[in-house]
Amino acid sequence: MPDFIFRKASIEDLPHIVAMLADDALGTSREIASDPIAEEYAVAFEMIDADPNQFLAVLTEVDGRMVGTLQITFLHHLTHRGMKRAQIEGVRVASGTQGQGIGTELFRHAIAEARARGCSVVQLTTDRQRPEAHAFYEKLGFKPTHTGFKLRMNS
């Protein structure tokens, strides 16, 4: 396997990102991968990169290609005794490179960046359409503890 590089994202890496989040199944009804890239992903990323509590990160491998995004948002609770979560969302890894290991490279990396940030839990949602993103959170240890709801705000 290479050796990869997990860093936090830069405004340079979003076209790149945005294109990993946009090439899968469920990502092409509800991303725009478009050149340049739309102002809605400009201005949210500014917004996390300006927010301590959030981490875009990207896995690189050493020559600088992409292979992998993931968001990690770090929550503060009053529960469990005033436990700190870390919550994993936006996981991609690119088209083509699947089954390599990435994908476990890169959690290996989240949730070291997770136990460094005082971390007792680290959680994540999936679409129930993704079946083998359950199969591998299973396989790196995660439960599937609780069931979701969300409520959508917009039309």
Given for the second form:
2 protein chains.
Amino acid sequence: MPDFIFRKASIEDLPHIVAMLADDALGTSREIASDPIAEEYAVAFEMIDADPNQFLAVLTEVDGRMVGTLQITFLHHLTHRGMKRAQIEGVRVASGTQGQGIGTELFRHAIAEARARGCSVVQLTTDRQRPEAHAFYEKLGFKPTHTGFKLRMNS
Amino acid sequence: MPDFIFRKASIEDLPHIVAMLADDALGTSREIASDPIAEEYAVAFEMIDADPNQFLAVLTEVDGRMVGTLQITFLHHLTHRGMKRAQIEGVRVASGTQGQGIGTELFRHAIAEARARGCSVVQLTTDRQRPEAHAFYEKLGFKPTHTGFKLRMNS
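Could you drop in the structure for the form predicted in complex with another copy of the chain? We only have the form predicted alone so far.
And the full complex, kicking off with our chain again.
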């Protein structure tokens, strides 16, 4: 496997990240991959970037080409005796690079980051319309113990 | 239904909240309800209390008696065009008060708070060992669209 670099995303990475979020079976109808990028992404990026409990990550090849992204949120809860958790969202592997272990590499780094921050659990939810993602997470050792509920609000 | 007060928890509420977290089918083996409370809870409370994206809430009767608690985390993600979300954790209704609509009242306030903070989605995960919770969330309009995965890490 080639060497990869896992690092915090910078504002210059944002168009590439948004393009990756949109280049996805479910993301294609949810995201807008325009040039320049939609204002909503820039606003969200600033909030994420300024928050010490957020870590928006990219995985690149040594030449700088981005091959993956995910967002980690470090959560403090009272439950489980105040246990710290890392929650993962927005996982993408660049199209054309699937099957090269990039997803596993992304998670290897994310889990190491969570451990370094004192988290006892890494958690995520995945849409039931993504059976291949379910198999991937189980292979990494995740257990599907919970049901994820969403309430969409009319604005 | 009697009047209730929904408010941010203060440090004085913490022993009551911890007692409620422990007084639960799953919580009883996960939490420690000691007097004084275990240090981990005080540490977690300080982190939560200082974080503008966290809202640890209690529901009390007008005489101050605590009847419910939940924790809201406001999340900023890039996905869904930078959509803001509210995530709920640590929901408890005081034993002996179940069936009085207190859970519904807790969520009515939590959803209003999420809306006031510009969230488009309220989300939570619930353990598959809580079938009665599943029915409750579906009644409130939540959709069980996701699977919640957890990876427990050896420390």
